[in-house]
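For reference, the chain that follows is the form predicted on its own, supplied as structure tokens.
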Amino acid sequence: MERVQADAVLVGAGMMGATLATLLQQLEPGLTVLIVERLGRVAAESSAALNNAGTGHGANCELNYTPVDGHGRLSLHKALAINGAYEQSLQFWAALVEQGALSPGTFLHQVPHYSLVWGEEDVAALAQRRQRMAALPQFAGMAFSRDHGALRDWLPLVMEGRPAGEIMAATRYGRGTDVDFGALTESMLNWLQRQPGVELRLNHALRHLHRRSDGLWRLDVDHGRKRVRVDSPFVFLGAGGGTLLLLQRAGLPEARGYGGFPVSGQWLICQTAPLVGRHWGKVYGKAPVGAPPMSMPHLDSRWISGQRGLLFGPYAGFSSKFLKHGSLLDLPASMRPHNLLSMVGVALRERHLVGYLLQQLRQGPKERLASLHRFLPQARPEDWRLAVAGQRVQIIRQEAGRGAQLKLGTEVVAAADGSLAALLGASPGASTAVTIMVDLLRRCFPQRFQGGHWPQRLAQLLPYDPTTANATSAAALGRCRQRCDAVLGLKEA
């Protein structure tokens, strides 16, 4: 039995893992770090391109973001913190742009953000939504048309064959993204192999993990028939859909009472090229009532493995597994004592949900290809093949007064010594992967943030912070926007 022993452990090579051990490096290069991966490449679970949104997720598009409550108000609160948190992604990219580690051309592409909307009260709502944001230094120059004209002008493809007077509106934001957040993996992990103290291996599968007596944490971990062993003060769990599995394997008791809600997806996607040359954008929808918000069907122009595409969907679906590339046992296997109750409560509160997946479940060629119409009235299917998107587990847990919840989005569940960290749930998380695992970083090692030298390396890298007072200052986003933007080859637009 091969035995090795790292200053910290991560598991799974995807976005999170590839962000968090980047960071290591950034602000402690002396720092011995083991990424184990059960599959035989990077980024092939949630970070792939195909199981991927690929949405540069600035909050300048998604509906969802920006909820109206029974009374008609529109908050931002959410749009605020996800359009700060991409910001300081775009920093963090930029400064390994100029230290050679990046080239920005292999995983970021500007393109336009739409959202789209039929009918006069949705109309009306997305100005409103218009006029609030504009208004922010964050979202200045987001523009608003009803004009068939001005539509035809942003989205001649959307608007081919659609009746003169069909009520619709968009909102267009310039300074969007495309992400291929696989190939932006491939490349940190490409990079921190060459660094010192750094050590990558593939088909590498946990299979135990406990603490010792000592504080250490032990991990038995699988390559084909041999078993390596592995010591270390700090773990994180960055494996997608497979991690609350994990968690539970560990016997934390800050994990108790949490458990997982599988949705997969499907996509169209579309190579054509005179098609492909005609859509330049990211055009989101509304969800349909009862769907997952991270179901809002959207049609996307998408770099995957450095080719230009188009991708409608997604379509949502239900599968016990947790992983794209997992078992049919997960979910079952995820069920615990502690957390049964949560998650028979939450199937019985979500039964329009529940009745959500399986009616896209009973989906054939048909009903797709009229999802699709809805946006491109004039849409061929031999123009348009199906693939299969990846595995999302969004979080179930307790809150109190309000009993066991469906949560979107994502969640660190930490340790109380900071010793094991692990990440939960989906959307948007790649998209604000330097937010988040800067946040368990605080959390697990904080002594490194009251003396030494981490809070003075993190500010060369972020010094834009959203949280501070001064967030909301156009003269402080400007002139991180100047900076990336240059790096990166960005334009306001």
Ligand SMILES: Cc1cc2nc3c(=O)[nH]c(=O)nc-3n(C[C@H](O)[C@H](O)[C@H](O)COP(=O)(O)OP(=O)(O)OC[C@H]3O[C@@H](n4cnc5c(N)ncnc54)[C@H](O)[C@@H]3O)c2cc1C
Second form
Amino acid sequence: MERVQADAVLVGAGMMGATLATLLQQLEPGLTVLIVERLGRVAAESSAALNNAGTGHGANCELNYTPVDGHGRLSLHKALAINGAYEQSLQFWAALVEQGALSPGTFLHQVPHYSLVWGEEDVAALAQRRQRMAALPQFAGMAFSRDHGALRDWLPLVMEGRPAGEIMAATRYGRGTDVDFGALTESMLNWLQRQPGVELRLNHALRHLHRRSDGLWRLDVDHGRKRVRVDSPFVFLGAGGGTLLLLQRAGLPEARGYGGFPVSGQWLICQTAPLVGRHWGKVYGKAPVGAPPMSMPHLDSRWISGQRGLLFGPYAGFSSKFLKHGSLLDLPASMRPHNLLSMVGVALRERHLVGYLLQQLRQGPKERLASLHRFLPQARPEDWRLAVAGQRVQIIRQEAGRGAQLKLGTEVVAAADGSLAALLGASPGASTAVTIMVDLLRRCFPQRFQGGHWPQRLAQLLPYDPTTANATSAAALGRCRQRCDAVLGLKEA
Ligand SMILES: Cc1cc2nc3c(=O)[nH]c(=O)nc-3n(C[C@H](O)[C@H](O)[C@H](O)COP(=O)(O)OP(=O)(O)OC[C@H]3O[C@@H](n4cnc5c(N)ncnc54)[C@H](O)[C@@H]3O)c2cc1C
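Output the structure of the form predicted together with this ligand; the preceding block shows the form predicted on its own.
Okay, now the whole complex, with that chain kicking things off.
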């Protein structure tokens, strides 16, 4: 059996593992970092371009990031947090471009972000939302229109074949992005492998892990029929949907009570050149009543492996797998005495979600085309093909005073001493990877942030900190954007 030691072991070569490995390399170039990946390729699960929607989530168009409370008050809290997190990602990618690690044209494209709604009530709400948002420096420049002429200029394909009197409106934000997270992950990992101390091993699947009596983690990793034994003081479980099962095997008390609810998805994809060329934007609608926010329908311009295309969806579904390349036994294997009650509780309480998924599962080509026609009245089935998206595993957990909850965000579960951390959940996801991983580092390596050089190095990489009060000033944000735009080839639009 091969024995390996590393300062940090990262399980999973997706966007999260690649981001954490890159941050560690940037903060402490002397560390030995081992990344183990069960598949023969990197970024082949949720981070693969076609497995996610590739939206650079800046909260420019996603209506679920600006919820309205019971008194009709619009909350911008979530939108600002996500916008700030995405600004952190852009800064980090810009720093890597400056070092020659990334080439922006391979993964990042500027494309306007639109919100699109129908009916007087939603049109009025969108106008109000735009008024509040455009007054903030983060969203300045956001435009609103309900005039069919203006909408035709913005979205010619969407407006083609619509009755003149149809009540609808859109907001447009020009500095939106499409991100090929698969290409980005691959570029980061290719560059990392050329740095001393970093090793990536494909076809290496973590099977078991346990804490040794001296505090180190011991990982048993399968490589075909061979077994590799890895010892390390720090482990990150970034196995996407597979993380929950690995976390349960680690036996952390902090992980008790967590369960997972898998949601699968499908897209319609169009590569018919004249159509692709006539649509330019990511257009987000409203989630149907009873549907989870991640099922908001959207029509996107996409760049996948350098090729332009259109994507519409998602159509939600259910599979008991936790990974696209996973096993149907994943869900039953995750059921433990400590999470069973929460899982049953959520299944009973979230009946509308279960009903929605069942309704989506029953959809055939006719129903899928009807949803597409809402966005593109003249779409023809022969221009579109169906593709399977990545698996999401939503978090289920007990919350004090609230009982079992289905959580739609991401959550880092960490050992009390910071020696192991795991990322659960899938939303808003890859766009916010840098913020999530910086927070994880603060939790797991507090001593390096007190007196060490990590804070200074981080401030060089991410000079604009959206969480500090004065950073929200238009001037600080303006400086940050000026630098990122120049390096990444974006522009205020
Ligand atoms: C349908 C859909 C749409 C989305 N849209 C967006 C979007 O528009 N914008 C956005 O920002 N985010 C989006 N996301 C979320 C985003 O894709 C994820 O947050 C992100 O890709 C997660 O990265 P990851 O590294 O955690 O997981 P993954 O990319 O899934 O990587 C996990 C890796 O771990 C490996 N692994 C699993 N088990 C083991 C094991 N035992 N040993 C070793 N390796 C293992 C897997 O093979 C995989 O390579 C979307 C997700 C989905 C599913």
